[in-house]
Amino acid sequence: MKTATRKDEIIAAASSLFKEKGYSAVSMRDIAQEMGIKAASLYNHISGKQEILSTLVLFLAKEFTRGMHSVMISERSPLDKIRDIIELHIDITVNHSEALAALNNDWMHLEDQDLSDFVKMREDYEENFRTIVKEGIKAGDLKPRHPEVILFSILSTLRTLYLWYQKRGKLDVNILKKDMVAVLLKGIV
């Protein structure tokens, strides 16, 4: 097990204040009171605020990358790549909750080229996950919907959902992923 490094502690410690306050809200001076040491001290393992929400956004943006990447290059069915990203977005949620909310919340105060990188990667993910619904919906997968209204409806949720967990506690992880594939491919009915 790696041990967390004065850097990632910092990063978890933001995490958590952007979470709650918002990143505009926080100060290096929060931070390092939350941490219990002098703001000057920060310094020493991180250039700044907007070092620590590239880091976070960042990583967690090519963790969806990555996750889609592999669903894409699967030789699965449309409909069981659609499970395969929702059981990612549970995963991301379950292990990094907390780094959600920036990355949902915060990503537009990046800067330069972490600004255009995330959102590339953004758009690239939403692309690839419309790619499937089409696919789903021309292969009789799924019913004859709009695409765009099924992503919406699909992402709305698995964005928000980082909220929903932490306030209800550790539900079983594997519970979580069937019944949610279930309710959002098959609805209540």
Second form
Number of protein chains: 2
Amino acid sequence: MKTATRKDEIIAAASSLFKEKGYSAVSMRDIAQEMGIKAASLYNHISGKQEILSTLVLFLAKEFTRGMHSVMISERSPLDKIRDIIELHIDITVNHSEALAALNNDWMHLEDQDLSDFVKMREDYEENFRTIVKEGIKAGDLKPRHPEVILFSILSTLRTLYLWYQKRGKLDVNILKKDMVAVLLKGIV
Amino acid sequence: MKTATRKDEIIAAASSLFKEKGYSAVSMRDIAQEMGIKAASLYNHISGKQEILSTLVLFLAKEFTRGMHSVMISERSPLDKIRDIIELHIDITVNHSEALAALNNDWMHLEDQDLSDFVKMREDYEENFRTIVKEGIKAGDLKPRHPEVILFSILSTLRTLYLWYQKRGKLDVNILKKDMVAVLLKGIV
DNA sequence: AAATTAGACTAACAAACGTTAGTTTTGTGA
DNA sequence: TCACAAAACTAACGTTTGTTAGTCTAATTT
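Can I have the other form now, the form predicted in complex with the DNA, not the form predicted on its own?
Every chain and every other molecule in the complex is listed next, the one we just looked at coming first.
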């Protein structure tokens, strides 16, 4: 557990502001004020506003990519893989709830290589998920519904979880996982 | 069916840009360019950027509020009311898919009275939904799960539907409703 | 034909933006 | 105590921002 550098502190402060107002509505002066310093001082630690965003977003994108990869190479059933993906999202949400807003809402403000890297990772992630869903249907694990609707309903719930997790007073992670898996897989009626 | 005024055209152009980059990242010059005119000309039709946002967001918020109200006063079962709410979201998504991005992501840039009006409507909407879910559980219509988790999983799926609706080539509305109700209520396994 | 109006235009404004340059302060190790 | 590096500062830059004022044009109304 290495100590947080000044750069990490800036990124954390920025995350919090991005979550409230979005990347474009947050100025370097806002971030500096949150840190108790002047805007120009930020440049002793980071190269610019864009670096804050890309550090934030690409870190999380890689986290999801890595998680999906280990699910893919596991020998578990399609249904269990979906359970694992749900838990992956919950784990990342619990550990990085501030930064997830930027991942979801501000990725389009990335530039050049960072943007195309991100889009690639996101597309691959969805494609892998889609494959698992299709395998689940073929194997009879899942009901024979349109894979796209299943994929969408699970993914949009998981992607917006960060919005609720904080508001509802940080529920216990294991209870959350249990409830979430139950509702998403078995429905409510 | 009254014809679209120039103001309506501006709001439509702005919606499309807001959806792509968010309210703060879109300039009046961007909107003007989309219309093929100069930024200053926009002010012959609207009072400012803020009016575009509030027109957009409050219109939709009222649409949801009105829809929820007619569901509430109906004499249907809690389960049927939830079905109706799902269909309400799908109808609004199909008819206003561009504007929904601003509702979801840019409402916090509203000012003063508009902001507090919006927040009130949104809170009331969620509270009404929550009440229906609780009644459904009490009546035995729904499984006895935590109402908050049910509410969250349905609502976050419905709220992000606009993102998928366009990407997946505008599916048929009735099929979409059927699939959606099935997946959200009965689960996938 | 004259008058009115809707809707575009150019030019400019003050404020806020991200960022740079150069300087001063602060804390650490020799 | 001195030297050095880390990290703050002030001041300013060129751009972009939302918006206003005033003007011109083309269509519609009288």
